[in-house]
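Encoded as structure tokens, the following chain is the form predicted on its own, with no partner shown.
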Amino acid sequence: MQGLLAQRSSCTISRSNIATKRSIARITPVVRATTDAAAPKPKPKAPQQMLVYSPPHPLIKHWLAILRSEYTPSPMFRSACAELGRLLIYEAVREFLPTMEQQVQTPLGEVADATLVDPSRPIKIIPILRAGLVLLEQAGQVVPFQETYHVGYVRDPATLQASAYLNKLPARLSPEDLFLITDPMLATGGTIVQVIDDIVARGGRAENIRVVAVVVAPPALKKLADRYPGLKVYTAMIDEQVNERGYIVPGLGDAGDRAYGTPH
């Protein structure tokens, strides 16, 4: 994973490389071959790449700095995490929320064309407990129609393997469902991969998933890129490494403990 740096623009991560780009990668559709000799040759299918987007916004940097500081008390930590969640979710649902075209009557008695979020297709929001809940505290301001399904995972401190203790996902999901997963930190990638695996096993599609995190690390990004190259991740920062305890460095500590005032 050489050359991975925190960027102020979007980053695409594929199975074989990590590169910086300033726009979301678009996948060119496959052109089917034909027997007509005069027909143009089909273009090769562009490889899918995982997108990691770190929005270059001063407020995102400000709230990240508050979260990083060891002197930030729990109430302020939680408030900063909620603010950062709102900003990142705003970016994540850009061109992702399903919309419909309508007309509305204005106070001047005129009719205006209007675009509204489609209430018939609420986004399925999946917070990974505990800390994933904090990122959602202001989500209602940017996602007007949503369904929330909680999942809980605990990581073994010795093996760093995550195991589920709560799963409220529906037994069956539709390929058309849209998902937003929140987890403040993606360190080794074990938990987030299990959650996405579960969504896909129930009928969801990785291409319809957005992940929102505060900080992410190369091991998690590499694991996600190898398994789900079409995924999109939104984060405040890509940190450099994960230590032997499985914590992101420089990171911000244990987000759940800091948010709820329950230090080890």
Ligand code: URA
The other form holds:
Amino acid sequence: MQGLLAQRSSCTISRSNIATKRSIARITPVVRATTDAAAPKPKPKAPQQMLVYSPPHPLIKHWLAILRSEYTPSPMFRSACAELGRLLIYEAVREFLPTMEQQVQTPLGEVADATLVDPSRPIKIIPILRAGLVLLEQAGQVVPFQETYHVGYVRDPATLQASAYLNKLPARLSPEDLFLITDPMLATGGTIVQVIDDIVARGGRAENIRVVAVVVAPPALKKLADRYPGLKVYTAMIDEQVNERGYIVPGLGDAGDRAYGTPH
Ligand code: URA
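What would the structure be for the form predicted together with the named molecule, rather than the form predicted on its own?
Below is the whole assembly, all chains and molecules, this chain first.
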């Protein structure tokens, strides 16, 4: 076979490549290529890395602890999740919100240079129901201009496959659109990958997506890093594993049931 014989993308996620010191984990899919002797050398490409950012803030740790505790009652779980969402969204939009340079007149009769959030490019917020809704409850306080597009997915408890039951995304999206997806738990990654696939299929770009999650687990991160290396994920914690029922361990249980007080 001429040229590239095999090309494979893989990514190892372990404690060692999840930097805890600066709380930034860059996850790079490793591309291995086998070529025959006559094959032209492929041009070196700058590697794209998925960024997983866990802000080292005591308030984030505090609200995560409240969410983890099995003794936290539902109303408190909900408000802790909303608060955590506010803090994580604040971080996620730090270098993401489009701004414009203007001038404003101050009460002292002076003109001051001013940077304002650009209202012409509202962030498209996509909560994954149910619990993604709680995470964005206070988003309005940190994102001045936004639009909301709900999506709902349900997981088959036997196969753990997610399927959509609601999708309010517009049929066409622009490559310039900016997206913020909220989903408290990224466990196996099945749902979040489907949502991003859908955004890309409608014309959006993965590089313009920020994902906000309370807790993420290695299977979801591996899936996302392999498929969308340019993605940025903001989370309170990277947990160790996912159990056979698809729950993150140690995790915080079923986020939707706990937020809404649904008995299970
Ligand atoms: N969804 C949840 O609500 N909890 C988990 O642990 C995993 C997915």
